[in-house]
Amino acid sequence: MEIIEKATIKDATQIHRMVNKFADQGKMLARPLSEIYENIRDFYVIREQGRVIACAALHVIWEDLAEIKSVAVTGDYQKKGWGEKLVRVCLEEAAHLNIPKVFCLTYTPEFFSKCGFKIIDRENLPQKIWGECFKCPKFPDCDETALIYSFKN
């Protein structure tokens, strides 16, 4: 049985390979290995026999905002609910940290809509989230959809 766990430093290269495989297919943005290492504490993984088969990260932006990013599930394990479970774990952590809103930028808005996110205009996101975007090869012509999840008070 697969269990969702916090990533360890040993998972970084596998996360990097998986995320960039999807990026090569135009399904998400590529991430440099250095960024995976720098943010390893943000990641959750699912392993099978020591191999990372799925990952997702919750990155805190500010006191009232976090981002879910790099949600990836490898081939044979897709369409089995693992991505949704990873998103739920990230949302649980955001709730535990008392972060009221979590956003994502994605090429698969329908997936995040199923997880309770609502589509918003990217312009409604605070400027502080764009720090990472400056490094993106698609900046300033972002073609991802912005969605947000707001916790009920």
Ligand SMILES: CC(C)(COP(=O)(O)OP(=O)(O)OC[C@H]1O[C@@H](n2cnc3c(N)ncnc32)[C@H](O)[C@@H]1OP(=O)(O)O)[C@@H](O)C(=O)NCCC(=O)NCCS
Contents of the next structure:
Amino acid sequence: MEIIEKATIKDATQIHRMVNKFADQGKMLARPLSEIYENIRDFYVIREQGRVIACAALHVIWEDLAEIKSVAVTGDYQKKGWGEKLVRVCLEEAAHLNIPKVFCLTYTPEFFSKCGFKIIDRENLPQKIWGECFKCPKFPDCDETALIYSFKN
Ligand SMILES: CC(C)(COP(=O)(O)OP(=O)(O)OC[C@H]1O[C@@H](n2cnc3c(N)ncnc32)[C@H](O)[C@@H]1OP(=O)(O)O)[C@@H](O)C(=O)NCCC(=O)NCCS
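The form predicted together with the ligand is what I need now, so please give it after the form predicted on its own.
All chains and molecules follow, beginning with the one already shown.
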């Protein structure tokens, strides 16, 4: 049975392969392996017989904002609720950290809407997040949709 666990350093190459395979299909942004190693503590994975079949990451931006990144579920395991469960685990961690808002930038806004996120204007996100965007091959022509999840007090 698949369970959601924190990633270990041994998962990094498999996460990298999975994310970049979807990136090649234009479904998400590519991530260099170095970025996955540096941020491995952000990642959750689901493993099936030792193989990573899904991942998601929660990255803290500031005292009131975090980002969900690199949500991916391999083909055979899609549409079984695992993507939403991974997002829930990331949101639970944000709540545990007392971070009131979590955003994402995605080509799949419908999925995040199902997870309770609301579409926002990218321009409303703080300047701070664009620091990372410098590294993106698409910068400054971002074509992702921004969504935000706000915890109710
Ligand atoms: C998008 C992705 C993460 C969804 O994971 P998943 O495990 O298949 O999704 P779930 O089964 O948890 O779906 C949750 C809900 O979102 C909907 N959903 C899932 N993928 C969707 C998509 N591509 N478009 C529209 N709705 C979608 C499901 O139908 C479901 O809705 P329901 O509860 O009304 O049935 C997965 O398809 C994937 O890895 N795609 C390639 C990479 C990608 O696009 N990542 C996006 C984040 S950057």
